[in-house]
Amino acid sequence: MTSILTYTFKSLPSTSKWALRFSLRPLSCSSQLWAAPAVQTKSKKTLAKPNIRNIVVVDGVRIPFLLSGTSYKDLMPHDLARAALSGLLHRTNVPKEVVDYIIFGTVVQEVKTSNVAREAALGAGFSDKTPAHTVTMACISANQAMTTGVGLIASGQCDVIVAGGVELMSDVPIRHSRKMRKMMLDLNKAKTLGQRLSLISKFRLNFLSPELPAVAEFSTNETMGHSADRLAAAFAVSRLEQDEGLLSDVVPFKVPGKDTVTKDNGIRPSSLEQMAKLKPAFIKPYGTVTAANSSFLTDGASAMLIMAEEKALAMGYKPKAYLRDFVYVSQDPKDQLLLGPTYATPKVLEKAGLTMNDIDVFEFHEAFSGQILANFKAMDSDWFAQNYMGRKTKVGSLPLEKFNNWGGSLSLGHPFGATGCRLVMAAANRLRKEGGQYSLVAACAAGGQGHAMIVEAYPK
């Protein structure tokens, strides 16, 4: 795929072979989706499997997702995670002592609270006897937290799991340079004044240059935005298509010393004319990815109560949805970094015995508008399926009237470690509201990885 996707936008004129393949059907995710009709309830089979426990989502919450550098900027990640856990406890009234295990996802870890799940759980008042651990898998970290919980319940190890995720981009760790770190460690080991003076004499001013967190792939040294720009170019996704874009579960959070936050603050309605004036953010001057068609740096946290169905019913709960089949996929992190949904979708559908036509609600993570539109085109291409996916036919076109109707990461925000739970709760709540039975949740992630899951509505 390198020979195709490494073309820059300059080298992809409108008459290029690749562009012609992927420009036959324009894709537009317009705000008309808000007016989409409700899905009609259908009579379909349940995805329950013999001798396998049914696993349900009782409920889930998130604190408002905020632009980094705003109301959460003086807090720590465990403060946000604790708020999500407290909101979940308040929403569900679940006794803390019945929770068997707590799992949280995060990406940029605060070194003081590397196991943020444990610190948040203790802060929220859970028993110190309740184990908790933290997982990381880039933008699908919360998805990994959920499916880890699903595995614990399915295997009979646990009955009640709290899964969630958190990210605080307002205060990311900034390290001393490696040379400075080495000198400080050596000074700590030095036993005599002479040894200390000898080490200090080697100090140079450039030792003070900090190491900022990389927003690039370790294996390729390329930023995700740069990759999204190349992907949009390779699939002939125009700037206009990206700018058109996609124009509960929130619990309030009283920020210490500040007002109570009750809603997301990153939603900024803009006209196409306003967005067209923005300059490319990554590939300059020919790129099409801008600040307007990219998800923004976000602070936030989410949490879900997951149970074995029999346990939930015994406790008097009415679950919202079943968590059914799921898959994880990995591709080339250079040229297929953001195509996780394309690869994961057919695999999870086949695993569940479903087709695209069976899905009533689609909830996909939107890292960039160009990325999601490129996935749409790849999924609707026989040529791509045959040449890169080992499939005889395409995955199929995704019906936009069913897609992210309540907003996605582009508009609501994307706290890396928390988005997965937001996707699943949006899917569960939309199924209940719209009368559908099946939802497909999918997301891409750094490292060329991806995830997809089938969520089934719980009978009303």
Contents of the next structure:
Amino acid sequence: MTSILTYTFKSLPSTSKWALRFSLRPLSCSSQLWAAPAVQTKSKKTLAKPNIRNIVVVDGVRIPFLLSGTSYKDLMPHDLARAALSGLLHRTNVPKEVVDYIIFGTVVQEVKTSNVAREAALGAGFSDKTPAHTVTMACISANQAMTTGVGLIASGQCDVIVAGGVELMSDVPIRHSRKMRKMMLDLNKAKTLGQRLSLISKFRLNFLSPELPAVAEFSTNETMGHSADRLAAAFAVSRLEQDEGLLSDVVPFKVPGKDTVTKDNGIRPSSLEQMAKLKPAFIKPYGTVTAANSSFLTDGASAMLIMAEEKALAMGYKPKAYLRDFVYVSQDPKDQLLLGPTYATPKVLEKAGLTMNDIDVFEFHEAFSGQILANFKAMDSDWFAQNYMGRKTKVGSLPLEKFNNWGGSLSLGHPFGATGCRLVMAAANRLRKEGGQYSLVAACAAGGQGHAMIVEAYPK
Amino acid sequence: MVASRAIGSLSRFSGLRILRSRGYICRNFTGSSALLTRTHVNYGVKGDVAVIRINSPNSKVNTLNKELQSEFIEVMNEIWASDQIRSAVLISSKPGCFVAGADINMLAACKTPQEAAQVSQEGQKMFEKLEKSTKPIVAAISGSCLGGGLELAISCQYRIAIKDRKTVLGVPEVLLGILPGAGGTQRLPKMVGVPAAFDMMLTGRSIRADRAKKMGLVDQLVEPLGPGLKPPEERTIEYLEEVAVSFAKGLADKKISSKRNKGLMEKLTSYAMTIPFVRQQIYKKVEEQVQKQTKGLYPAPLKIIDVVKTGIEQGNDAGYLAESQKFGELAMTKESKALMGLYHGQVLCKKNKFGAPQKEVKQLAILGAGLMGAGIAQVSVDKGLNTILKDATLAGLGRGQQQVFKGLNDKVKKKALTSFERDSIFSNLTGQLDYQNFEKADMVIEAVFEDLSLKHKVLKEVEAVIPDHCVFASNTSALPINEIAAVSKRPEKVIGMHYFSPVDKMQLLEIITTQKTSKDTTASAVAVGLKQGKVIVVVKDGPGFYTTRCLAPMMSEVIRILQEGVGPKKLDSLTTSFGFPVGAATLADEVGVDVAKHVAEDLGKAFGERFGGGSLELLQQMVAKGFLGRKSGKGFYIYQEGSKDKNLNSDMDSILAGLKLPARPEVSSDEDIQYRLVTRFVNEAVMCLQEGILATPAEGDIGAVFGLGFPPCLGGPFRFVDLYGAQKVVDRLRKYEAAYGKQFTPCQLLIDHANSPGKKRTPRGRQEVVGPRVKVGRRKESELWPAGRLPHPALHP
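Take the protein just shown as the form predicted on its own and give its structure as the form predicted in complex with its partner chain.
In what comes next, the whole complex appears, and the chain from above leads the way.
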């Protein structure tokens, strides 16, 4: 995920869209077209379980996702999170004191606000009596924030949770080198002038070379784009396939000193010919992953209000969706770094007792076009299922007409810590607009991890 | 500057590395290819690109032999003649091997230098055609690309290699006592520069793909792929082919240039090489360095320098001519025969002839975290074995764990491992002071102090906690295994595993079986040893087993020679100039004088006169004064931390003076002193074969060279007898016997052998030998030559 860091700046000028395959769906395309899926008999009418609390999403918001280095570039992460929280308060009118707990996901941490959830909550005017913590799990950090909240509600510890995520890639912590830090810390402790001078005498010019945030997987030293390129090659996804391959929860954000931002700015229209001219970004000179078919570095924040169903109803809310079964998976961080959805999808379906046919809405996180296509191929391969997943048969092919119809991370942007909430809100809103009972949300994350969750429509 | 770089790169070269070779593979391919068309090489056409696939039948590796060569020429002629084809890709169908080298049997069949030179010339001609091909040829390299394989690749117009650990490039011919004879000596210097080419050819080192890219040896790298819709290896080769085809097209269309952009350093180096004076200086320095390190005992490195020089100074034609001629000459030398013999022996000792054990060892436990215990732990955990390291004290355990960590961390510094891999490997090690989890152990290796009662104590303690199937192995250099096993409830599960120090560097493992040791126990020990990357000799139990027993009479003679007034420095220089990697006096210091004394006493008791000669008193006095060798800072020499120079220990003078014996002038020439040492060693080795301690002479050679540093150029004691002549060895022994007595009496087997001329090889011992010409077709190539090398041969302290 962080790997994209280095290449964003290259991708900035190249405007592109993930064209043909998935997103040749004009925004104007009326939702009625999609609204009446063929009547299917579901394996289950609902995933409600006896003696377990139903957990609902009351509503969720996000501030516009912007290319990093644009309107949000002078802000700090908690500013974005604060904006999302304020938006949520405004949208839901939830009394601040009702919120039992606040959880935020983030990936690249601003060291000044390492518990960014708490700083943002205080700034957004939540009660200082409401505890808040921050979680991190790469691209599925916000998912982890939500499921942590689900756990707190299910176990009866809390009734009302605010979960969200934030990422500000316009600014990342660039540190002094370890040697320099060590010298500075030692200087702090030095008592006499002599000690200080002797420490300073050890200074070398190379101490000044800065340390950038890791762009590579820690365990394998490979950048994610590089891994995605190899993954695409492993599944024989061609450059053309990759190159072939949109908003109701957005709240406006008045950026101090700048205009109010109301829309995402990442969608990059481009032609196949233009995309084909781009040079490979990671494996040079013959790789297939380019700036156009990768998600770009993004600033953004999201937040959602999660409640026990009875509490929401008691407070007079009309919930948007149920949060149901979820799973986390992990696998080899080298060769299967980005195959999380492939592993998580069958697992969560089996857990919920559903089949692929029961799912009306698919919302998958797309890190790279090649990655998502590789996941499709992996799920559609008996060989892969038998040799790597311990399954007798393949997971199955995904119906593309139900897949990421409102755009995905490639077109909307991918603020690492905040994407999870966007996925779940898109799933909930699509279920309401397009009709249907169940949605499957899935995502991959650095470290070779993955997540999937079933979102169930709330009866209208 | 260039000169100093050349020297720097050579500094790692030493005669000891002679044994790491995989360039030449011996295959007894006898199937006639006349009936089946093209069994070795085939091609298909993709668009306008011909994809030539090399696939030696019935083998895991591709080797260049006559059949392959002729088929390859046929295929190339078709490709050159075709109007449809504009470029070609050369790729192997075997994962993990591009071409592992030329077929060594092509040389074995040659009787004269002229015949061998002919072999070289055929290779030269074929590769010259490739080099001059008007249709660009891309070599797509996955796996080992060695010897003739690399010479083939560098004749192509472009090279693309997989960036993984299996893909290595090198010209290891020097390790077999020959030179790259198919144009390698001429093309390599042009491709990577003279200093780097010398480094490759004189050390025979294998170069990983990423390094090869930096050197300019390959033009592009391809990352290995993970699992997709096919097994990773299969898909990776396909992907390599796809990439290579696109580059071949690009080259034919002139969209890609095969010329490489040179860095500043390279430009400077190649400029410097245009100055004759600089070149002369480089040749001179390299020659001096080689001379110093090989002591003139190995002819191949000097000829390589000569041939490279001829090519550069007198042009291509002269260079190729010199290459083939010198190749022919070298192929007929004793040294190359000795080295090739060792190669075959090593192949043999990398196999488990006892079959697969009933239960694979997954949980290993090691008792004693000393130098040996920790060393064994290190070579086990890095192969994925779960290992318990148990010691009696926390301090001892901590030291051992640190040793393992340091060993792994050094690999990280050399970029052979990532820090993450190091941590993950280190997590296979559990350090503890008690016997917790020993009930899950499949094998226990004890490496406690060399004391029989202590070994008995731990054996009893361990047997109380381990499961029935668990093997108990004792790491000892001299204590007889049957004595250790005497207190065991299950002697069939007791075996000796004699490691050599430092364990992570020394390749040899001597496995000792008693009468009662079961075959399955032996199979299990060999399997573990192979997993640890060892070359294994399996010997019968007896005092000193094989290795220690051979060394002891030689050490006895060392003492005698010292007593006769030859100084340690002189003695060291005599032994190293004979080809031993470490001088005899230094060896005693490295092994530890107390250990040497201990062994000499034990074996002296067991073998009596034959181990006499030198006075034990010398060692006893040294031990009494605390001169234990390197470990105590003083032995024959004085050792100082951080200082490489060692001075003689002047306190030894009085000890030596007190024990002085008159020298016998008739057997005290330098040469006689050398032969007194070597013949005693050799005689004892043959005695071990005679008594059935050794199963085969091949194992005897491997044990002596890899465990004790017997001169590799002599090929081991048995090969030495063959090459030097059994009769001459017997004559020498008789001469010394006349002067000194029974310790020099030649053993019966040696006498028999001398009396039956015509026999090519020392007679075989108790078991049938698999012979030096081993069919090694179906083996995992990577298991063969681990990247270890032969440093100080030393018994463990």
